[in-house]
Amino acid sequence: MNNTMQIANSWPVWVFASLIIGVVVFQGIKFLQLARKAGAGIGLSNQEMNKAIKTGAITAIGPSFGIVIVAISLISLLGNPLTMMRIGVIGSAPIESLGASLASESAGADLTGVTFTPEVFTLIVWTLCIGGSGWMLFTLFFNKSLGSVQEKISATPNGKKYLSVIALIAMIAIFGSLTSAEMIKGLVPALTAVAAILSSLLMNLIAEKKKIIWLKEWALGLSIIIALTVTYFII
């Protein structure tokens, strides 16, 4: 176990993980530059684009809370560099935890036991990397085709309206599925979700009526804090 964690936290693993994270950071910066260029091309002002960037950054804080908690647990099992690489690339801590558990179980090993050998660690690295490559390959090969489909639909009468409805339905379905899956686990998760939903609705309603822009931008982050506070007093 100790020998395995020494390998997991060794400098070669740090080097490869840092290189991959460097690519992710480069992609983020490049995407931001292209988005600004495209925004200027369609007539958006710098103020509007800065507002969109700030809203996106604030929105990312909320989902990151859960990921950070799971990432901390992964660090103790898989080491710092591998956790940084996997969470930094995919960002789905539950999937990475599940992949690591399935890989170790397939080898008859326990992540916290003496059976967690360097060979099992290598198997986990391969499992997580190959498992996450499917999303990247799909984006690489089909992103352009999906863009063509979007252009064709947009060119039809009411096409843009249909796309907006589809995007809204997809968002509601995704967040509804994730939220309902947690709510059925018990009274505390259900009350927590209700507190988050009601506080978010209330803040957005107030922001819309009073024209408070900052409140709309911070509604997600504040609703998470309110839900966590409610959970603390319930437990």
Given for the second form:
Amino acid sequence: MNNTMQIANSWPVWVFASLIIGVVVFQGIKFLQLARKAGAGIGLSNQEMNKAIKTGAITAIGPSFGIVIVAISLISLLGNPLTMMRIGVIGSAPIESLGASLASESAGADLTGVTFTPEVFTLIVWTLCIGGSGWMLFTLFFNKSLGSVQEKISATPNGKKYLSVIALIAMIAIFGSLTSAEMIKGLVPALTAVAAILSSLLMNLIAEKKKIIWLKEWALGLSIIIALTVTYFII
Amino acid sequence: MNNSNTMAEFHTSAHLWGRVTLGLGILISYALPLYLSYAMGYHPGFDLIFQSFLAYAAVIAFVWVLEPLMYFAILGVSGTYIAFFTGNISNMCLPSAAASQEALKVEPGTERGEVVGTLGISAASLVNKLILVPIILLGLWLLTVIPPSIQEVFPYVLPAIFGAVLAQFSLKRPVYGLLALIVGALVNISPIPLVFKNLVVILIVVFLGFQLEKRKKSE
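Please move on to the form predicted in complex with the partner chain, as the form predicted on its own is already shown.
Full complex below, order starting with the chain above.
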């Protein structure tokens, strides 16, 4: 067990984990450049684009802390670098812990005991890494075809309008589904969701009526904090 | 240069760089287990790897295909490449794209919407790594510093995020927000397999919404 955690935290694992995080960061920077160039071409001003970047960045702060705090629980299981690697790319704490337990089950091992050998750790790494690459492989090979289908639809009369309506309704539908799935879990998550819905509605309406730009940028982040504060007082 | 030329050029570079970065990501993902197996000598045997992968794929493989398809209309070509590499699509990428689009008053699924969404998601991906890396380095120490009473709130982060995003989008069409919540609740308590639930809700709500939109226009 001790030996296993030493391997899980050894420098080669750190090297691979840092490399993949490096590629994700590179991708973020590259796509910022590409989108800025395209934005200039379709008539977005620099000021507008900076606002989009700022808003995206602010909005990611709340969820990122949420994600990372949950991910910390994986460290005791997988070690620091593998946790960073799995949470830093596609994958999430629930799916990675599911993968880890399925892998150890196949080996008939217990993740916290003497049966957690370096071989079992390697098996977990295989499972999580091949598993996580499923999304990446699909995107790598099929995103281009999805793009061509989209282009064909937007070339038809009314096609663009329909795509935009569908995208908006699909967005509402996904979040309606995700929210209600959380709400039916119990009274506390239901109240949290209601608090989030109300504060988000209120802040967005105020920001729009009074034309408060910063409030628009912070609305989502603040609603999440307000909802969690409400939760803090009801649990 | 007109808009469609700009967008075509944007998509061409997005495909190139999207594929290069995802390809590298996949290679590194396979390099680590290979290294542990062969360079360090802890190979668990391919029988076990296959068995464990099958158990995993039986639960997750649907989602590999389903999620990129489901989110494509919203994320677009470039957003899909970023979101399916950096991860956290529903709880981070979509909310960030949504907030950026809302701040600039552009609609998802349009050219402007796609570019603005990409700016938002790229920024979100970078912020996420800026927060992730130091916290992982500090690791377990942090858990001893954050008071347990505050940690008790963390499991409720998801309903807070999802509810707030739902409300933001429903500002434009409150009826659909309500419809999505009701259909969502009905589908989620029904015995449909978990992986299909979101898809079923999308199909029903988009179908109903589309009919309503058509009726509005013909009036």
